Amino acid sequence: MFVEFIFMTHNRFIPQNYNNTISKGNVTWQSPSNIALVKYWGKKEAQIPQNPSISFTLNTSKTITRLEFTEKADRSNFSFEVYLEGEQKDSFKPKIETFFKRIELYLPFLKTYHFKIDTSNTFPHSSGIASSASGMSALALCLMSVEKLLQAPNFNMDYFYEKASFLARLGSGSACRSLKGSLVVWGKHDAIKNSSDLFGVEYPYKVHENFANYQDTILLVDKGEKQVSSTVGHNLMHNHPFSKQRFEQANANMVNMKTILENGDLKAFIELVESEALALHAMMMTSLPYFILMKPNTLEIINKVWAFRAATGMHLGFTLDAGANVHLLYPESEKQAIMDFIKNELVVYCQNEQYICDNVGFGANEML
């Protein structure tokens, strides 16, 4: 049923014929992580989101993936090896095997080659920063570069990125938002031109200068493995008592965010983004089974941020991913004072006093 659904809905991503034959080669891409402002939580079959989302693309928090490919005689199975920071990681193979099975229909050369996947992150491994978005998007881009070599010279680059985002989604939903920037929408919404459930699209409307080079300082509160995976959390939305209301809230917030991005209202931006973060975690705490991914220090930081904002009038807000870490979002014009506050009052709540300074970026890049 999964394959039938995919075929009927997405057949324009199935290639007809390749023009070239290549025995071996290598490609390298770097792709950033992203942080959702309006969150998606809950998905349908085939990695389709239950509600649309919009995210900031990050700049320095990236995955760099080099893909080597060598033609092989036996084409009955997938053949690949995976390395992280130069160390072989067989524990990653099941997830990539699943990914390859999902995308084989769209990349029929996958069993033609043996692949060596060598990946590294610019952020600390096991830091609590989700690497699935940056990692799967980088791998999808590498595979699309292989297809481009096979299909050259007539390969449309708009199609390249659209299909890469489509493929990345089948590895990790949020990965489809990491290819472009600075704002990316994933999920069909009537208020967003060309939006799609199948891939991420660059936000197509005017964005106020207040959001130029917006800052994201990531406080690493807890670097341990989450007690409940995001996949399990998404699935718990199927029978969640508040899921309908949550999906309606997210759809309404997409409209509200469009207005905010145009008029540059930072107070309204903070209110919407923080409420979205807390709504995400409220869904976790009210699912069955219920779970809490925030830690005591997460709440300490939130309360400190609220007190700082009330005392100074500065536009420091927070958002959360599906974990304990806190993303502090603020305009570049207030960076110095806010960084002083972070160093003096918030770093103490980070594990090993670790944090990452990032800002809005513009997507993935091929490394030649």
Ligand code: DP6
Given for the second form:
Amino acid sequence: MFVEFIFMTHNRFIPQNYNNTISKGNVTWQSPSNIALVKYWGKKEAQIPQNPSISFTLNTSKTITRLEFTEKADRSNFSFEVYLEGEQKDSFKPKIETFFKRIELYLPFLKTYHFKIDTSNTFPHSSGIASSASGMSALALCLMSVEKLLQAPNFNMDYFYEKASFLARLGSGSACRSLKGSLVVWGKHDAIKNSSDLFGVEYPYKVHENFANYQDTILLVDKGEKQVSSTVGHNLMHNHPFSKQRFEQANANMVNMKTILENGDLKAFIELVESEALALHAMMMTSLPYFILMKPNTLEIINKVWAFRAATGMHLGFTLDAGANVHLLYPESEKQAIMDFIKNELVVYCQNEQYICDNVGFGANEML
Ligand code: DP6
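Got the form predicted on its own; could you also share the form predicted together with the named molecule?
After this comes the whole thing, all chains and molecules, with the earlier chain placed first.
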């Protein structure tokens, strides 16, 4: 019964015959990064998450991808070239090849065309901030625009976004949460209607005005390559001594978050979000092999944030993704004082004093 249901929902994304034939063209999308409040860490086969997650979509940290497609004679292989900020980037090819293999069933035109993928980011190159979410979602959206051209004139846009998120997930799990905003849930949870393990859905309930234009200042503590990739980290959740408790905690936190989003309790919000960040890193420290992605300056910042909060009562909290950088989250109403604090006391802990000012956004856009 369950297997049948999953199969049916997958089937929905396998297209029938296309109406049109097109020999060449190009499409462009910009898609933002996102920051998880309840974290995804651990997955099953085919990029199915072990627990539901929820994220703020970001606004200024984005990837812009232009996809050019040209019909080719030989249909036996994928054929594509990739450019980052105008320079050929062969190191991206294996990840994209894997992505194409995973999604070929759902996009049967993939071997019909040669693709030129031209991508750039609004955030500094190799800043260590997650570009896989924005990058994979932008590429998935470009591919869906090609499908839309092949299927025109009637293309349902709800289906477009759902399938684009489904495809983005197969590129990188967190990417499926970047298409819409300002809050997106990925992973089945009984308390969130229409939530799915297969794609992200816009958070469907009331959100308190305290969260409107919520700020995220990203402190770039360490811009180097991570020693342990997210994919390896997720895999270490298999046979992890605390995985069961962690997945239960995340499920419970989804319910707690729903209450917080409704009543606007910022103290409870900070407590939940910081606890999630530290639980994520605790999983890394207690897997085998164990590893630590935080750096000394990550901890310096956390301690300063806690001292500032105790002294001022302001609603400044932090979260972390799978790296050393710190996302500082706070309401717009406290922006002035908190930015002064960041500039005066925290920027010294950033590599080359670099940080990114972002805020919640509303998802991806096609650039026509
Ligand atoms: C810590 O989505 O990068 O940022 O599915 O293997 O590509 P893959 O992993 P990825 O993992 C993100 C993990 C996280 C938490 C989160 O964004 O929910």
